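Shown next as structure tokens: one chain only, the form predicted alone.
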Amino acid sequence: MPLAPDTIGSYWEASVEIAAVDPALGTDLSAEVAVIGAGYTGLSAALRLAEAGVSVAVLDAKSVGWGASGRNGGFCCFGGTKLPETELIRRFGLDEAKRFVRYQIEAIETVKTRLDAWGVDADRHSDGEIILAHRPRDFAEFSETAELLDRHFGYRPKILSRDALKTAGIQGPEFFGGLHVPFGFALNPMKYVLALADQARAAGANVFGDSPVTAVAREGAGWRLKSPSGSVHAQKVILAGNGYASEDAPRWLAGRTLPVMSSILVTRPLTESECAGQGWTSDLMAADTRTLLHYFRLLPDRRFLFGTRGGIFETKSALAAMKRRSRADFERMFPAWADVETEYFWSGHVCLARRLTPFVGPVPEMDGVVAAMAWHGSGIAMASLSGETAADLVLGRIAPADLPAAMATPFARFPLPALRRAYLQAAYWWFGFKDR
């Protein structure tokens, strides 16, 4: 039976049913492959691997969905970076912005295609995304954004006028107006991932829960992680932890990354005249054009989920302040709402690093070890084709070179790690301060 809301803070676990539990690693096995990270990323990897005839042992800390790929906001969409297409562009030059982009719609469709395929009732809607201008000068410079995509990447989403937003049912005392992105899709991500799950194992692959990996050494030809109760000994790894994953398995990603926080809360149903009367009735996905985002839409049983960007630090105090701040954004934005009550309230890992893109490709100086990490807060198509491709980079079906150079650089180091947090926190306290 799915479970009561107050036994769980995830509605997205509420609304499923409770799954199998994978078995614990409790012995010391030998696969071809090992992949740290039971996600859509490692489990993507598992998937195409197992049906490639390779053995296959994922473990996972938690279990299928515990992190990310079941905490997020259900945005099947654009991703994988924090770059504008301006800057994709300076940094790594026109035709490679477009390999880039064009990788994103590929995956996109990755998902999309997969869903059919499976005929998993995923609970889809919303015919793209929309962003929208949380002020004047925002919703102003969307014609030149929209001119830009349409002459370099052969799109051209369109502009919507705070008029036409109300008359599509989009309306909010903070949006000015809108920028309709013609790509993804919303879903229920949970629904997803298990979905995901059941297909890897059915493959072949063996995923093991409750079993965090703890030291990754080279052993032989081959490399052996270890966990508590077991390890692996396998010829290639894929380390596919993304925000929950481990600096010190292996140590090379120490520094490297950086797990922020995202929450997530969802209301109660709302009634049509409560849908009408704040003037929100569309099924879009949408985000606001903060750099401290906020995300959000009307799910497909009339409850609203809210999202927010901004927290570091995962102390009992700072979640309770950042379930506040929520909750306030959340009231001003949607005022006519401010009295419909919050049912669940939950919080997950955003995996940022340096460069502010992702990488997928091999570990240097750790030969065997591929990465697929990091999609910056949008991930649920991004790390779905990733996963695929850090696979067929293990395979030898394609080389680095095949990849848009944006997602091919290995990560760099951050300054002075161990202060990463805290000097995040005053670059959030600047976004704040420009967002306002």
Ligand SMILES: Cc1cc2nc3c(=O)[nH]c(=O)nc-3n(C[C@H](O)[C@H](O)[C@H](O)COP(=O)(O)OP(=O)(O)OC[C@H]3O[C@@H](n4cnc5c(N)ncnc54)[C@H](O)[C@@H]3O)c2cc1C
Contents of the next structure:
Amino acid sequence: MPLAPDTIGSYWEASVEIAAVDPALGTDLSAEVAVIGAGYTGLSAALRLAEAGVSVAVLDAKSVGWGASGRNGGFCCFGGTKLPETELIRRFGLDEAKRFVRYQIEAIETVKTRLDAWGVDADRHSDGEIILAHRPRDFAEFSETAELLDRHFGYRPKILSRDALKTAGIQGPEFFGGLHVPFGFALNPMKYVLALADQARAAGANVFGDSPVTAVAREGAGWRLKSPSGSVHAQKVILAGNGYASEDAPRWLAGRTLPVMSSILVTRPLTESECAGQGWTSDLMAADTRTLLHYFRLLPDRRFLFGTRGGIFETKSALAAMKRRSRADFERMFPAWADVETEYFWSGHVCLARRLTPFVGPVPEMDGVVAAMAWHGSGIAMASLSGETAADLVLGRIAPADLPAAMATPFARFPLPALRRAYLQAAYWWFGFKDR
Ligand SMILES: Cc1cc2nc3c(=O)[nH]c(=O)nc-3n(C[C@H](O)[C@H](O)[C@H](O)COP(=O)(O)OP(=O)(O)OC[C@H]3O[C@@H](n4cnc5c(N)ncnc54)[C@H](O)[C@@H]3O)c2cc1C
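Taking the form predicted alone as the starting point, write out the structure of the form predicted in complex with the named molecule.
Next comes the full complex, and the chain you just saw is listed first.
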């Protein structure tokens, strides 16, 4: 039976039946590879390893998809970094920027190929993604962006004027034009992560729930991962905790990533006349041009999903304030739906790194430990491919130099790590001011 809405947090949980509950680790065991985290990254790594005949144990503090992989907006799109293409080119050079963009396209393709091969529909829709200019001056910049993407990366997003948006069924007082990126699609993220876990288990991976890893200690030629009710000894370890990673498992992670919040509201199903009244009938997934962006789409069952970035703290009052802010933004951007009820609201952690780029590679001074983290709020595609990449590194099929430079440098520690949330708050105030 699907769970009742009032007993769960997210619409995705309500939309599935969770058939498998993985046991907690109840003993001391050995595996060739241990993976911390059962989201897209950890499960993709586990699937790849199990298919290669390697024994693998996946440990999650809660359960499959409990982290961001079961809570996200379902935009399978470009991602992994907060850096714009111009900055990627400046930092890494044009060739490396091209490699990184190719990796992101391959990542989207990876998810599509998996779902097709497994026969899982996961409620897919949306042919690409549309970025909506929230001010006329952002629309004016679209032609330069499209030209740059065409010149350097070989694809040209289509520019839509306000009138063209209206014809496409995309209207709102804050949308001054669109840039249609021809990559990506939308999905039900929980259906995808559950299918991924099924595949990993079927291939032979051992998945454990309710098994927080509290320490990673050197033992012999390998590592012992300690959990309250057991431990795993493994030659190799993959860190896939992303925005939920513990700072001390292993200690190398301390001060190197920054979890921040993203929140989603989902309305009740809209009627056809309500959609027409707002002028939004498109099934395209959309995001606006704000730095603290909103992301939104009409779901296949005609509910509207509306996501807001920007929360930092997770206290009850901070979450309540975030819910009020999300709802106010939704009503301002979609005034015809101001009376449409929110049926679901939830939040989750995304993971930022100091350089605003992800890291997939060997952890310095921890022989045999590989990290794959920091997708900067867009990880469905990137985490999926990067889990495989982490497994390939562990298997010795590829070397770190085979990866795009933008994702091959270990995380730097944040300055004054204890204060990093506080200074991010200051940055968010500034972004909020700049986004007006
Ligand atoms: C609200 C929201 C909306 C989002 N929308 C989108 C979107 O539309 N498109 C997109 O591409 N991305 C989106 N993202 C980001 C995307 O969901 C993530 O980048 C992606 O799911 C990361 O997958 P992961 O496997 O790396 O980490 P997660 O799915 O977060 O999994 C990490 C797991 O590790 C476990 N863990 C951590 N530490 C330990 C430990 N010490 N011991 C045991 N287990 C541990 C946690 O319990 C967790 O289950 C969104 C995120 C959020 C929160």
